[in-house]
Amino acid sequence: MTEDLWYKNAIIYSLDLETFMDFDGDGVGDFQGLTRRLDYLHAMGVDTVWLAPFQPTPNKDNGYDIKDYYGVDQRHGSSGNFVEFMHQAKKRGIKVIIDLVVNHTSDEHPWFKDSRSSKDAKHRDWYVWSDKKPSDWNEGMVFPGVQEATWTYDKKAKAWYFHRFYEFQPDLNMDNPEVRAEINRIVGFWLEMGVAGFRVDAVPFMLETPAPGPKNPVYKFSYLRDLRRFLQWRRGDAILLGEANVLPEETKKYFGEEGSGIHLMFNFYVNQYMFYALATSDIEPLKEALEATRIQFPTSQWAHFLRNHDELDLGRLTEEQRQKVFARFGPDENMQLYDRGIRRRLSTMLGNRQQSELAYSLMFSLPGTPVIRYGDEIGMGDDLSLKERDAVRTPMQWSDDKQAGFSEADKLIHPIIDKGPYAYHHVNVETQRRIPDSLLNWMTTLIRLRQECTEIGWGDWQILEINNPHILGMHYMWQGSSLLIFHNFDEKAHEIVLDLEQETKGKLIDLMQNEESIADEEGQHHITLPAYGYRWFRAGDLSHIMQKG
């Protein structure tokens, strides 16, 4: 039923429990702080959060090594906090989904305990061991040049292991159907306590079957449709979100035949040229990215996004066109992170509110559904004194008291930024609230729009031809209704002229701003954008539009 898919106009948040708000004043965040928070993202017109992992961890890499699938870490709280955290969530009609982290597990987990205590294990099948040394030990790393090995030896088992990430987080053995069965056990729990779906981590490494030597990965997309299936069974509106960086030729094997595997999926192909275009105002290789990953299937979505709590990923662009993205947004070596992407916020990025607030609208306006990052909202900077990706990932800044208002606590899990023109004490909620033109009161306004501009979520969508090489036209169509946005990725203001040929020439509302564009004599609509200007217009049915420049 189509009002079952909530997700075609939803506004994501994305956050990390442990630095969004401490409750308890250990210096970590919380699940008490976050539910204090709710009324911020419920103003904000956030209706639905996204949790990074929460679950018991060692904590070796930003809980992504987790080590109980069915709890939540002491730090974070109890199981009760969680489950008061969802009703508050419910009563403001925020949906909440969280990470599927199940390509792999932490090595502290009990299951992998068992697996290295001999062949004979209960779980020695539910990870992948090579009793001899692997040809292919050291290749196929995620994080070249900080990560060593793809099989480490243990001493215990005395077998190599295999790890598509870090060597504490061993790789679960897909192909096995007791692990299947158990992370659709996984699935089923969090279901009843609540969440309306799952963000899937790592999607392509957990479809492959990892096995030693060189080879030629085999992806078992079946196991998509069998989660997808006992994950509608279980409730029939939750979603999969999934994280698959791959080619757009790809997407097709993820979302399904007919929508049968994923719901949603990030656009990173997309976003790649989103930076790009905002470093040389070159649109062209974004519209080709745009029409590249076009969505044939209704129920299928993409998910697009800015910053997240990763880095910003350039790997599918050309050497050239990486090169000019370093050289705009992350000129220094500090800021850049395995020789492919930017360990930077957007903000410290563009590093002017105007580029800031047209990323915004372009992404807002892109066919899918927008996911934010915390602290994006009020600008917050990064701090690169932290290693890698940890330089994105400070405490939220709520406030110029201590610690930012995030805690009470002397030292936190990690540092806030304290100091230059990101510092808490120049940004943060409580300022920007009374600031009426302030970044956080425009996103205010930006979420609201988009959640009223039904077309982008539901409708047919083409890119306009103006003949201008910055500016990116698109027109949206959904039951009779027609949305017309333009951005100027230029420094300087151009002027465009639109010919709508429509059986009634009407007028165009801005939805920014209290103007319309009524055409002229001819017909003709002339629209000007300032420098890194964007415009909303909704106009009545456009049977067919042509563009002169």
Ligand code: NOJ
Second form
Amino acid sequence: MTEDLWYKNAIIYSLDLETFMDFDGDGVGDFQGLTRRLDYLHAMGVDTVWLAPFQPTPNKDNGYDIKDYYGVDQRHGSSGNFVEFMHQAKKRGIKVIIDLVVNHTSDEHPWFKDSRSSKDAKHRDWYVWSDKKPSDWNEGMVFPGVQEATWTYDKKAKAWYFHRFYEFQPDLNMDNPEVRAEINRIVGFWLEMGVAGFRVDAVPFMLETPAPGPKNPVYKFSYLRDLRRFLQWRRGDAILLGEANVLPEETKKYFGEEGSGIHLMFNFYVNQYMFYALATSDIEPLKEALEATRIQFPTSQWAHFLRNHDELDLGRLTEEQRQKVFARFGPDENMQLYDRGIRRRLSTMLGNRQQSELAYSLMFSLPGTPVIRYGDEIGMGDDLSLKERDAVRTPMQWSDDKQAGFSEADKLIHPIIDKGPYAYHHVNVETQRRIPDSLLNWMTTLIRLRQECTEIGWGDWQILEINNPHILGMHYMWQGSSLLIFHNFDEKAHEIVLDLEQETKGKLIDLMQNEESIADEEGQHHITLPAYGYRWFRAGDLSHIMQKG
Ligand code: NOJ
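Previous: the form predicted alone; requested now: the form predicted together with the named molecule:
Following is the full complex, with the preceding chain placed first.
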């Protein structure tokens, strides 16, 4: 395989311009600020940055309501600042992925303004209209409790328009060839600006064509193939990273026949079972989730993550499983959202360093590409006094200076966390840089380690049969080299005995500590895992124990 498939072993860092670094002092993060922080990302070992939407927006949904696809919102700087940022990122070998939010636009987009203006308007059919009130007008909401409908009457248009999300986000009509051509232009535009790919927002909804009245949705997967083809014509190594929280059996259609669809997809399914395992130390469902989402074609890949800018969605768990996760990670009603999620950051949920390390080590070791959420590398907290998902969108804590070194302004887009154990006085980059065993330095080591373990991104894998209900053991194999990785979800230490059918004195090299495990006379390894411990080993060729899934 060639090195061109860079996404197989990338380390993706996700951030929102708004809350990362404010250079011009208006209280909102910007490209000049981010550019000055590229060295920080580079030093951590990050090689790909995913930027949340930064285009002009009324900003009623954290920028996921775009009113001009070809610009930069002036709060974040100019197009010139964007290009400077791209140049500096490239100099450091950092790739940039941006959000492609085309399931819907803002209702302030000129296309929608024109569309609602009259039945004969040029853009009328760019959106989805119904003259009559659809019988299912208040069904299928993505944000139950916050969103009241999916069809809303528009007085100007004298018709009902469809919006899968909030009412200020009208859905584009993807069946309209003019809309598809425009999306290609958007993709082509940003590729020319140097981006390495797109995080495609709300993929399933983008593929459906809503019509009034209840029916089973029809998803047009062929569109993904068309989009992919266009992308690849323009730039051979650009990628699509899809947001599709769907059941495992559905995912194949998104990756496409022989990998002809989306390159990478977030593994929401495994994500939920990771949290279930962390909450209960029962790892059986996680093992099943990993098997259920085994990649079918070698160029396809999962993106694994712990937290993102939304709520932790637990909608795929059973009610009983979900209640267990709520009980452990989001017991107060104020921590929960839309009946199915938790609006907290990783550190506040887990509440201790050991489990944070366990969670990150696990996520980095799963078959796929790891995605880090800004602030998690220093264990930032959340602010539950903010509304909905804003709780997890507070500004980056750089230092213990005023406003955590994020901004000179007195009033910020979201307030800095300045009280309690997660306040910026204690939790910030500058302090953690100086402390050798800080979370930040640990994370930097983990990133380096993951980059050296190409077996994970490329290789075959199997779950090892270990006689212990709390320990997940994974074996990876790539080009004659094996990795064995163990995670102990229990609060107690455990010893496991491994028979790798190696010769006596066969060695396993510990990749994190200056140690090795040597097989005893019977050829067995005795490996100790501390409470919530994890160990990564490299061995020679263990292909004889690999059963292909
Ligand atoms: C998914 C995004 O992650 C979320 O933040 C947004 O609200 C919806 N898509 C609508 O664009």
